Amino acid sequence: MNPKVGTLPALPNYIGGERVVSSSVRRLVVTKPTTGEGIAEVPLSSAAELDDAVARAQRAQVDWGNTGVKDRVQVLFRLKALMEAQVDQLARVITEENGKTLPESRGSILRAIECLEFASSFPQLTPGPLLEVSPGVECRSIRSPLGVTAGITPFNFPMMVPLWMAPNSIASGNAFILKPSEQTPMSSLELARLFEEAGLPPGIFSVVHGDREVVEAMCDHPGIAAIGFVGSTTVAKAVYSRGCGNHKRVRALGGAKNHLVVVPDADPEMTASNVIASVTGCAGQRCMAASVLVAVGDVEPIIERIRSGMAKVVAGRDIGPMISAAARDRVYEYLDRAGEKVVLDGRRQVDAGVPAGGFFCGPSIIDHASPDDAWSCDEIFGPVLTIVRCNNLEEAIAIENGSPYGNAAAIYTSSGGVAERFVQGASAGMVGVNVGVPVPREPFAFGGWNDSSFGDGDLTGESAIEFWTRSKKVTGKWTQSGAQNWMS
């Protein structure tokens, strides 16, 4: 089932507007998660190949940075139209390499298109303030490009997460080099094709496939001014430390262990359906997925609704597979360790008709867990819900605050006062009230706190303008004033 390297089509890099065959002899097989079959080979490029991409990007960025922002965003308008016309085709590529269901893939593309819409508004958002600070003297602030920027993105949203970064960077006048996940490299080449068809000049968007060697080279390269990263906390810390040590701007988003608090006055039907969707969507392989349900007091009827509803969700029919055998086996290992606390076992919730080589795992529930259990603390990154019980809201907030992560948290309640107490007390950058996947929409920025986030600024939303540009302050005097002061 697993073909050897050298037997499948090799994917190219995309550098300087050209599809370039990598000179690296190191390659990985890209696996189709639904069947376990190999579908392509991705090169693990060298630092020298990144050097070439940076050099070409630097040359192209000079003219692009001098192009007016209104002209720059015309490319994004055209890209938006192309993506809207090709949603189904693009969704099939994502599903092929990632395993998402087609509706999930389409949804991620529509969310990516929203990012394009936001970046297209930069002509209205980027003009800086101007003030006459003294008679005849004015000060103004303008935004200048950084130069060449880079993005390192994960497997779980192979088209959406790159478009959190690239449009904002490119609209700001930068060139952008993408290092996609080795597990889902094909979507990035679709983006390259779309940017090309939209009329983006060669060299402004590049794709360099690779592994740790390319990531470290990006962190070290003197020609790269800023790096956006989304992935695990371990790698986020390493990228942030190494990049900042080389005087780069770095915004690195890491892992998560999201807590959903349910109190007795929560609406049972809405809560149950919402929690189930949060746990099972994208097979739990998203940093915003529900991971720990903190049950406050007597909420047994709601928990039973959740359990019975999740038991009806079948992997291979309702949700897609895990990204790899290793990812699936990691979920299995946690279920093995949890033992009798497993009240819903996803290993038995797999459609009998799925291919034997697919990496499927159905939804699982681990109940009556301690806040200190491994399955309560670790990011499992699969369709697993751990239930922890407590007596009151203050205990629930303390449990949430005890996690080193701080990506997202949510509460289910009918009380505005309870909701506001949780909003104020939760140690998370994104908080939901009766919303299990509290992803902010533009112009609000995506990003967590604590071990879920490293660096200042944002990759998305209005504050992303500051991350992808640098401010220049201009003071000018054009008329002789009769008033005299120190600026005369």
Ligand code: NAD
Second form
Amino acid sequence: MNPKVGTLPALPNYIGGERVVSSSVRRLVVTKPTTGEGIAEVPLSSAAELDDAVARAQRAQVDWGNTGVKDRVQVLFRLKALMEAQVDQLARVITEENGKTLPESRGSILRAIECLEFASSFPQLTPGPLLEVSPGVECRSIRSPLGVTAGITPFNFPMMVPLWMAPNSIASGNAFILKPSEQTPMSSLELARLFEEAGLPPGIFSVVHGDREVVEAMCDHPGIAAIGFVGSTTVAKAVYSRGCGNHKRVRALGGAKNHLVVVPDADPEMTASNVIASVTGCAGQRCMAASVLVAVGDVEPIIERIRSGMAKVVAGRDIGPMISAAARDRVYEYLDRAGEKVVLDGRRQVDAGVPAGGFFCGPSIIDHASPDDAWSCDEIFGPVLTIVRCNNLEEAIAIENGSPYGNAAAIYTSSGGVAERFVQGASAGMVGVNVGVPVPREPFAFGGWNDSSFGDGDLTGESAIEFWTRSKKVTGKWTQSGAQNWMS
Ligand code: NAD
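Now show me the form predicted together with the named molecule, since the one above was the form predicted on its own.
Once more the chain from above appears, this time first in line as the rest of the complex follows.
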């Protein structure tokens, strides 16, 4: 039973290198998804508390921005070593508050470490160009920090998504204020501890917990120069509009509805195991998860393998719970509405031994769906696969293109020509060929298209260097020549 607010210890904010008790009277209970028990309380900070964090970050950023990039990234090297040494301990915190399995938590940390490796390479990646533009006159471009920056992150990868942003921003010479999901706030305090142990000066990494109030205050705050956002499309759009309206840089990644296309020449075993992993991993709560299977022509044997394979996946044994009772009940609502089209019902695939209060839900399949059905269009964000059938590859591409989202899409085929036609035709920022979770690894950038992303470019990879810095163009003349021209 979920305890009432006021009965559990409240988590602190992390401001100016100190753990600060929030003055806010608004709090939420953080629940452990495997049992439904309350494990902590998270303060919903006020705009005034954000103001304090920004003021302290601004003071700290002056020296940090003047520190050379080679020195700045030393902190990230130390952070990487600390994370590698503590990976099991960190994974336990993620699993406690998010519910994903320990191997999934560990995997997300290893992926986050790759982001640290990328940011640690900034001395090699960021030297600007230099050109003698006329005799004795040189133009060069240098990258300057923006000042104080912010990141707003979702519940589903509470350590990895903050590390898509913080290392790149901090290596660029900025201070970074994280507003983590109020559903998974504990991992962010682990990050604060690790940054501290790695020797980051106080005020360069901060954590301000909260909800809409503090997010809106971030969008409005004149002391914040740039915001990275990752979450649902509705909030991504709102943050993008409000932040840009206040002349900030905003890059906002939103929700997804990822289509996986299966054609008759696909390898049955590999395709089935890959699709099952994509649908069920992290209980379907990944923005890269398979959501719609587009079956081209007769692929019944592959569909049957997927169905029978998913029927063996049991929540509580093979996959973790969903984040909350509300998230699980939302899946149930779609299954109720889909009625007889439900050919595999995850409500029956929960291990008998799971705690009664846990938010477990096994994998489901809704078959013979129309591309216009709600379960074909809406982001359900749970372990649910909708199957839509069509006659040929062009129809499949049209179905994928019809989605307003554009995060990921994948094709399963043994034909290079078919794969290439799909790669060219898919309206998605991240495309897989025989890969159901086509996450681009560093240095390739992570980011979708359409309603899955607002703002130009991507959040990680090379785009990140552009996003977290501003360029300064310097024109210098050192010649002693008396020759004069219009540049003199
Ligand atoms: P969410 O949009 O509910 O929350 C994300 C962040 O926004 C949180 O920090 C939350 O506190 C804040 N927030 C929530 N409602 C707000 C409001 N009305 N005004 C201002 N701020 C608000 O997302 P979530 O449920 O935490 O995460 C799941 C979503 O994130 C899914 O849609 C998933 O696809 C998406 N996601 C996308 C990516 C990507 O790279 N595109 C990656 C991970 C997750």
